[in-house]
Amino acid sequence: MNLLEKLFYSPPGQAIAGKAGLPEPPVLRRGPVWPDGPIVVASLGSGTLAADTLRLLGRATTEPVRDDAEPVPGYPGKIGALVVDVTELRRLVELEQLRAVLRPAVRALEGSGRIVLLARAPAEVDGWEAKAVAQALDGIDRTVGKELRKGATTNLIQVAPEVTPSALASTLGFLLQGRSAFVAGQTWQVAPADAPAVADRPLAGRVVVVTGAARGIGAAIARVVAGQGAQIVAVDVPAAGEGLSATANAIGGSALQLDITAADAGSRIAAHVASRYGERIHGIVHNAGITRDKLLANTDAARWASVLEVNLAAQLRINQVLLDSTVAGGLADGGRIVGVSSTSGLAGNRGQTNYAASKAGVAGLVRAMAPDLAERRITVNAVAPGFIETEMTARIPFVQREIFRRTNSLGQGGKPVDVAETIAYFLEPASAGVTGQVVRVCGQNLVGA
């Protein structure tokens, strides 16, 4: 528990907050843990999916409570989760039969409970009604998602036609695990994929590089996914040597000190983990970037073009060399490039013209590059945090912080944790299905998300 949520639950801070009329926000339930009560699953039609994937992640399901009668049906007692396969819906009075199953189950669900929707995408389905309907899901995961409470959450998966248990396994395990926190009403695609079993350490042995790991989300990452069995090399400039060395140190990685929008850093990468390891890389996360906020007005060229060369250019070349297999040391084959955006620049703000550039680059750079590599299995993913509380989001006034913390579905802002598991699940071999796609942690901003 940090400084803020130590002050926010002693009595005094909880005065003052009921005072101001600032309501207590709930503690997540976090990590690899899944619910406590039971997982239910509904298939609005005949498919099996959500059933059989659950059935090959280990867990035991049961049957939903449907809104038939007055007063509302309800269940006996609190549930985990509602996994409800909409994939078969094609018709707007088909949409009772969704509202039906939801009304009980928000009604019952445990804080930190979910909601997992299965779907197909717009494109997937043919006739207006049918696409209508389809994108009216995604009204209904977002908003439903703004209405739950303690902690809970709504996500939407449109799986493409041929996806199997296995391909859907990782991403369905993610969302309903604590893992997922602080993603609330996103909607994201899984497409068909030859994708191994979940494992308990599914990157053991694998060669991960962590650009910016010396502090904040960037030491939360090399942390976690080192706990999922990972070698990580962590990158950072020489001026931040100290932390760096810090965290190598304690995940028993190596340390390479680089300023990454040197004309060489791809190759100084290659070289010190084909020389450190003897292999290629599984994943590379280009996690390094700076803020140099101003009003348009009141930018420079030299503040500009900062910010797009660590948070945006850097990536292009640094990929550019890691993707030529014959470099000793690249990425892989069946490897995995994982980028951070920000809901700034899917959203868009105030005094950040040059960083929303790069953030939003980076959401397109991920768009462009993934069906490029899909023949090479290398998957390509971006996550997008909202208010994470950092050492840089601790600077910011008071008033204007707690706004930022409070303008979203959970009413509180994320830990870098969360960032790192979003990440680390991109990451795994099973989320090979995963490609193209920019999830926001943002515990679902309550403007541009």
Second form
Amino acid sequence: MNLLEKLFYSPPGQAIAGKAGLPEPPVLRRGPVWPDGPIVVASLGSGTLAADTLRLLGRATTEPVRDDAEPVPGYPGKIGALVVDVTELRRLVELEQLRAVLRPAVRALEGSGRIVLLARAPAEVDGWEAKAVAQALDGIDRTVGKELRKGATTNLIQVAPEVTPSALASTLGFLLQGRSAFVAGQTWQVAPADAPAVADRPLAGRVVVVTGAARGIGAAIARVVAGQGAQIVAVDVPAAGEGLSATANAIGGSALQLDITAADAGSRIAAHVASRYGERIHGIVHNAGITRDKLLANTDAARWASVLEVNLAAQLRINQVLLDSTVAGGLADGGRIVGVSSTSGLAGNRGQTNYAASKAGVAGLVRAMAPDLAERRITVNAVAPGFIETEMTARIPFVQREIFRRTNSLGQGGKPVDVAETIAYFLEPASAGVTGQVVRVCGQNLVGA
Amino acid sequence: MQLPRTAVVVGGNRTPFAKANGAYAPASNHDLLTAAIDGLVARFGLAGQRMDEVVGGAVLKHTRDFNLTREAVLSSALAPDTPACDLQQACGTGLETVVYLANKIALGQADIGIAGGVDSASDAPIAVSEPLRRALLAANAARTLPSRLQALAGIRPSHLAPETPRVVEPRTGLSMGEHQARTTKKWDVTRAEQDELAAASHQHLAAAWDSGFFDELVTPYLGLTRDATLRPDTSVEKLATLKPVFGGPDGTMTAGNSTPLSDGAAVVLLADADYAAAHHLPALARLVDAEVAAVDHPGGADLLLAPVTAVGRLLARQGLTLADFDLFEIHEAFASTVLATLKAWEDEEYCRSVGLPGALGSIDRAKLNVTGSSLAAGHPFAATGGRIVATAATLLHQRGPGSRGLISICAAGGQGVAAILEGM
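Would you generate the structure of this protein in the form predicted together with the partner chain, following the form predicted on its own above?
Next comes the full complex, and the chain you just saw is listed first.
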């Protein structure tokens, strides 16, 4: 910590910072914790998907208060969450119904409260006005997210018409609980699927491979996913073996020292799983990644190649081996592939052309693979972390780091566990209807969100 | 001899070996052994599990290390109800722990366990001189201040110098290097031969590292990711420029063809073959048999050639000859130890003099220490056995079922341990 940083975090420094518009950020609710206040469900039509899904999740719900009188009607106390089913909205004038349920709710929402909109994707509706309305919902979601305070978030889920409560349950549960603490202002899709019920330890007895697991986000992924019952194969380069063995031993997993860019990396992962567990892989999390930052004007072929090789080419090769159903220890049907993209890839970031290429490539890869693997019920998704507090980001100069940290709707950096929880949600068997999605874990960063 | 069960090597783990007072200077035997165990536990996913026994040892021990292995187990990720014992046989310690545990497994007294050793030349115990020790004890026992002062008054400045441990044979007063220099001369081992063997050790070890061979045998520790004494760029020409350190001015033994003082730990996971199969654990090789021997070095015998006797008895008992082996791992205490051992194997007279029926024969040098040995890797005394067993088991597994490896390790006190592994 340098002098400026010490000064900033000293009591007088914090007092000045607060006055200068840099208040101490709210503490986010994390983990599998439901909102404290009541969960309000509003259906702007005849649909019952939201209420049915919450019933499946064992949560009681209450009726919404609507802004249809003067003075503006209010809730008697704080509310924990508002879930609005807007799947039947097709006309612009009907958006008024959404405003009317949002206004009282926004005023009454508790800290780390949640607003979740269930809508149709523009592609699923017919007509110019309906498509405009569908897109308008996305704008509402993103803007309300920026207005909410004290760690409350809003997200929009585009549900396909045949989606059942069981297919939606894992997503709605994730969004309402503290597990989605740093997921804000996002839109993603849930497709119909034959999904098993959500469970407390949904990955019990399943093998999940996590690359780059020696430290930081990878170690957090291993820990969180192991907490869901999975047996973790923790992979990292041999030079990181000391941290890797600490990760593995802390969760009763096994360590595999392996350079993922080796030609035989995929077959060595499969051989390890077949030999040590005698079964197939449920999920692989391609978390390993490197940066070799330079302005493009100073980027040589070696910097270019090494980043693309580790961050993208390696997982393409490994997937190819693990998806071969004749390979012992390969990916099981109904399995999960999770990539790690980055807001740098989605929005671009100065000095990171190589990194942005690799991370945008990950987003492209999961979208491309998802439909091709649907027949085998394998889902392919990615998280795109924004500013996450890690050893790596701790090396960014203080002022720059403080700016990155605060330029999002939650006014703070995320934690490795936030990325890990989102990945664990993808890995759940109950998330069978979530595939081809890229979910940013960025607190609704100003850029790339 | 038919044993009830088959003890197999499941795998191994060691720290990279460091130069004395190098990367591991702040680490104790306890720290190093714990790190080696933890790396093994991680490799095989054994965290929180109980081993039937962990057996380990160290040659240079502090008094606080009276229960070294048990304490390391308690610091490790293993279940705390894992029993442990310490064992010591100088540089034979590591291999002797493997034999101890493998025997228990073969007899059905254990299903799975860990064997190995550790040594830190950096953390060697430093003792006070004998006169100082006596004066302090007397002062402590004194009941009055005057008698206490009187006891302390006996201390002279020269008594204050600490006694550092030396690798000296108590019976002869000669260092191990000085003993080996005599053997070197007696067996006409040339400087060129020794330098060639040392260069090969470095080149073989470097090639093994580069090929990823050690990815599944070593876990980095305290930032060290490879053996610190390894010099991939060394050559016979470079080694030839070094001055002799043992055997006087005409000596042939240099720092380049003798093992450096080093720090490190190595452990091996052993299990019953059926138990391993039932628990999704690999079986690299089985321990076929082992033998320990000693020679009368105070009476003039070659201090470090006792393994020749051990190997001879072992081969006779198993009805095998040197020609039956695919690999030879001869611990490189000094390059000339290995070379004198090979010459002794070929020497009818010597073999008969130690009670063997005749010469053991010669070997194909291409089968010797194929991934390097102690000259390049370093030799933390009690860690060497674990390093060699895990390396040999991995190599034999690569060569396939039925392939045979012979391990020969010399030890202080004129002792030697030999063992046979068979690939699975």
